[in-house]
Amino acid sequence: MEKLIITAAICGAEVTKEQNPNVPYTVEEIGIQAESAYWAGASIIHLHVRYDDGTPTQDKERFRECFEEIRSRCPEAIILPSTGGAIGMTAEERLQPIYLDPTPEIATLDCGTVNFGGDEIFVNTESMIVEFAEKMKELEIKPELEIFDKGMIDTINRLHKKGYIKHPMHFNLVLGVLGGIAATTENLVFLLNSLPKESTYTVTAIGRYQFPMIAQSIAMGGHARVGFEDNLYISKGILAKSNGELVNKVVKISEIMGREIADPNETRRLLQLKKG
């Protein structure tokens, strides 16, 4: 079996302070928090970016700010935008940081529209989907597939018999999101078998279901995707101290069950990625 690939996606776009008061917000903070998970055996550093006070952001030049904050820490860490950014963003405020200098290897690119609850509409229409992967296929980005539920799978690979996304591609797949696919072992194989073979994937949970799941991606031969974005809580009950105390958790589990951690060079080998 494969080395396992972590993923820390280490603040999001909605998790606050007072939920975690270690969750980061400045870009000093953001350079910690990576630092923290990185070596801990996180190979790939999901970021989203904010304001001082909190706000979430897709400006290109707050992401320099903490691609180089990160990157002074931790040379060889695999940094993935993010391109969702926050509701009520446009497509051209959501793809500012694929424009960065030097181009990032990897960056995510959702699958669809999920409602989200109340009035909140992750708003994802075919022609995003379309703009945001010719974008990145111009400029040698391989994108993070994100997919929320099974019509999603179904998606991409219309798409990619049209010729937007080549092969092999990488997917991650998110499960218990308010309005997605809920977190279960079902829904989780009904997924992979919906997969195109020589495709990659990382599984993220959200909340409670975060480690269980995580589990169940390491034993398939997937990847893990863990941090603050998605959990705030290294136990029931009681708060994580930093990104590298939930990734440490991950490694663990991963040790008990045989399988090795992939470095960022292993990662990008694995993932085919063209280093930036």
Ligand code: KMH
Second form
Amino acid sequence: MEKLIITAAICGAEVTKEQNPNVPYTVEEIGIQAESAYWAGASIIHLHVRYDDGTPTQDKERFRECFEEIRSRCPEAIILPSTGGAIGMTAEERLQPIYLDPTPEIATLDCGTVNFGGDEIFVNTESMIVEFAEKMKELEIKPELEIFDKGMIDTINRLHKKGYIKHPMHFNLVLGVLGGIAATTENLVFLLNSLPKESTYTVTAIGRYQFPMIAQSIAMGGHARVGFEDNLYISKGILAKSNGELVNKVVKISEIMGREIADPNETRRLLQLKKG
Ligand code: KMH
Ligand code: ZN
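Same protein, different condition: the form predicted alone was shown, now please give the form predicted together with the ligand.
The next block holds the full complex; its first chain is the one shown before.
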């Protein structure tokens, strides 16, 4: 089996310091959390950014500052910016981080509209998906295809046939969003059986499902995403002190299961990133 790629989603756009005081907002806090995750074993940092008061933003300048901060602490880490941003942002706002110089090696591409809990709707129309895919192709940025439900894989297979997204594709299967596919073993297998054969995939699961679903991905040859964006607890009722602590738990599970951890250069090779 290939080595395990661990992605740390250190911040997200929705979680707050009220829920866990270790959620990073400032550039320095984001750097500290990225560094803790990197040294624990994450080769990819999935990045959202905030203003100092916690407000999510896709501001290019704020992304540039955070990229620099992370690079000064862990130069080898692969930084995977979000083009999803926060609910309600326009496509133009969301796309800002792909225009950084140098361009990111990889960025998220959300593959369909989904309810996101309560009245929140995360809008990704087909024309938005095509627009994001075309721009990333132009800039040689690998899209990490964010899947919140099965139909989104069908959409991507269709857009692949039309030439918008090329093989080999990398998917992030997100289970447990309130409005998306639930975090169950049956659903994970159902999603996996729908992926094009030569694809790679990461599993993300929300809240208490994070570690059980990651363990199943490790067993089946998939990769793992962990971090405050998806889960704030290290175990039942105990808040995680850092993203590094969450990554360390994945490393331990993987060690017990006999799977080695990929470093950033191995990750670049496995995902065929442009620097790899
Ligand atoms: N914050 C969510 C609405 C992504 O990073 O591309 C979208 C999200 C997905 O987190
Ligand atoms: Zn995200």
